[in-house]
Amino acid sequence: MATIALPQTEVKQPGRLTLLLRYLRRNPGLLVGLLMLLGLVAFTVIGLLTVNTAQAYPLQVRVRQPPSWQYPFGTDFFGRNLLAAMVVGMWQTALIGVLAGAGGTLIGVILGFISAYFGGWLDAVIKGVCSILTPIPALLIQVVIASSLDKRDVTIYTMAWIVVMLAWMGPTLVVRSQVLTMKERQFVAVARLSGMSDLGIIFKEILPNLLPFIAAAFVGQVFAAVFASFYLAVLGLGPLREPLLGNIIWAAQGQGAFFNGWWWWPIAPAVAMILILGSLALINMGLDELANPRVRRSE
């Protein structure tokens, strides 16, 4: 008796796009973020291509003028268009935000690996400094050491390095856990069975799997500098000439704006900081979930 092959279909995979769309259409907060950093990046770069940026710096328009038409923002006490002030602001925080953040993050990476690879003397001191400092405020170091330079050498990038300072810790304990889990794993053994050196297990079988978890701690210490450089600058430590959002709030403070009814002066920075801080935070807790295979939602 003769038999009939039935014709095999060929199941076709979804591509990456569409894994991506899916998973944005399951976690709306991730997406939610996104949408919220874009219309900031958008305002950004729309600002510095069509406002006058001079007009971020001191005695440049009329001071104490209310939100207009020629002033969306208003101007403040010391004569900046606070519209520019907020483009600019907006840039240079966001760069202290990526410096700081891909800083801490790279050093947290080499420091993670080091540890947990290859073990011995070298994990014990970098798990003994991380296990001392990092119970330790960070915000009373940054304070104490910005607090000790000289106001007139104090630059964003010099912000950049203060946060850097206490910022890779958190990478550094999360990439040696996930790297101690998956050095004991099958695809490595076989990989040092085969004959590749450290090197190559690392950066070819350990690296891609863990992108996921290094993308969500980069964005996790971005949210981290940008908050550390707010604060120490509304505390009157960051570089009093430049217009960054927690300078132009630190300003508007030290001149009593809502007490003289400026009342717009500090709206627009405190709005920013708000959006900007709350789409990393959605986009942060998005990629956790991403990087998590316990808190991941399933197709």
Contents of the next structure:
Amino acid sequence: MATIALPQTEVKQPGRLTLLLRYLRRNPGLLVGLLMLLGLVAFTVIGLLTVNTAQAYPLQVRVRQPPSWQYPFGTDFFGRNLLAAMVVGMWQTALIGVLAGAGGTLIGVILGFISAYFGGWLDAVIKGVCSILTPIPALLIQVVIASSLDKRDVTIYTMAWIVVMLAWMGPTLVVRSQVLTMKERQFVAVARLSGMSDLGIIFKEILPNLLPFIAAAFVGQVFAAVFASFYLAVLGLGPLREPLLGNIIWAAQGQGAFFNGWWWWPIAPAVAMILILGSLALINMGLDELANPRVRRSE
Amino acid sequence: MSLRIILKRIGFLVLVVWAAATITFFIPRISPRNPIRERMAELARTGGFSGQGMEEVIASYSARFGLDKPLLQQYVDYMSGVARLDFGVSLNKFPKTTVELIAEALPWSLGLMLATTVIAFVLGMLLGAVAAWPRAPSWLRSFATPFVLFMGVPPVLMGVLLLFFVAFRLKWLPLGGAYSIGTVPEFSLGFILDLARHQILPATALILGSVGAWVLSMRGMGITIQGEDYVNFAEHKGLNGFTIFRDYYLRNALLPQVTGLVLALGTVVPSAIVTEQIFGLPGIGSVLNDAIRANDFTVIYGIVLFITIAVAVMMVLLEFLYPLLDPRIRQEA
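Now that you have shown the form predicted on its own, what about the form predicted together with its partner chain?
Full complex below, order starting with the chain above.
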């Protein structure tokens, strides 16, 4: 019997980085979103290091200067250097987004797990509260909360809290439905039969499998939080002293910037906000694809 | 649809309104702010009268608004007010009531919102269906792409950009307001044209902001439907392209799309309100903005409750349309 000599070629497994880059090539939306976000972060970090951030507050520079070499984005009616205001505003927007996004996701994950894993009346209560609160436009309740606070008490952190209070229903329902399907899988049954505790199953078996979903939910929450805080600020409910992007648009609109020909005043924060929301939306869609293998594009 | 389902939906509606009313009742009462005291302090500051006897004035106003009663009694009064759509008197524009202020502004907001939602919905469905349709020419299919890109831009920001490019730079359209300054509202062709000119930019901002979502969902639906046997069958039967497009694509996608519309209402309405405020239209958004600037709490809470109720009612009404759209639901009943 003749033996066939198989050529022993070594199968080279590509490294993690190459796999990631290959995946990004298939998912251009995610790539573009990440690059945009990277650019925004670079702008903010370099800005925080080089620009005089004190000029982001009123009465620091000459008022109503159109864009020039000295003031690339111009200055506003109150004597703010809009370049400095953009840098500080982006940093604060990022802070609110990440804080509120993390808070909403954390509450959502905890409630979703409790609801789906333990079931019973707890599940009924949590699901009931979620489904009653979901049709109520969150922005409006946030308007009520923000307007009942003393204006001096409104800071970047209270903004984040206001947003968190009504932003946990989405992640709760997503995590709940995922845990419900995960709970019925065989590896969970095996773990339970082998005597693992509830907490052990949750943290060692289910949670790691849910990480892509939680990551996607987190980005979605950051997007929603940036959006919500922006709308509140545009309505004049933000911390009025801070150069939040929405605040600047609110102030520009209140002073009739376009009527008076100060076009650069609302344009800079509007473009910045579009870039932020656009990059987050692209990353969100890209992560959805990553988390949901059914729509994942094959190589 | 059976009576039981209708009753169930209405029961849910009542629950949602009750929850919203409870939130707007309790949050201000937990808050450290006292609207009447703030209002009086402001009057004292601007009107120049001394603070003497202010406590008595505040106490008498509190009694007038029923704020001295026990909390439970206040809650019952408040709820019965909400049930009668009575949101109290404006603190800033006294003696106008909140409902009067809303009623004055409502036609502006309602007209804009209805028109833009319908246009965006129809446009998005057509563009999405065409984008998914293999027999459509490629230039027609690529028509949908820019709308999908605009989806990430909230209407407020789109409004700022439109104001800059179209109204400020090109001077094609007015910078804001509902009609030209100096004209008097009247029922003439000239005034109506002027009115329409002022609505173009806000409407465009709102439409561009929402078409993309309809395009995407419709296109997804179209792609799923393509693989179905009944479409294959219809094609082999020799039905012409337009009939298949209308009766097999659009018809089947209608129900999920209307469901999407129901879910979108909660975000569409608030964003329309913020947008109309940017354009200085005299709608609900401007009333809300004025109220926030003047610390007019009853109006703020009244508007919030009113919109919540309106959104919830619209959602339930749209759900009642389901049996008209889908014969399968009709048969189950």
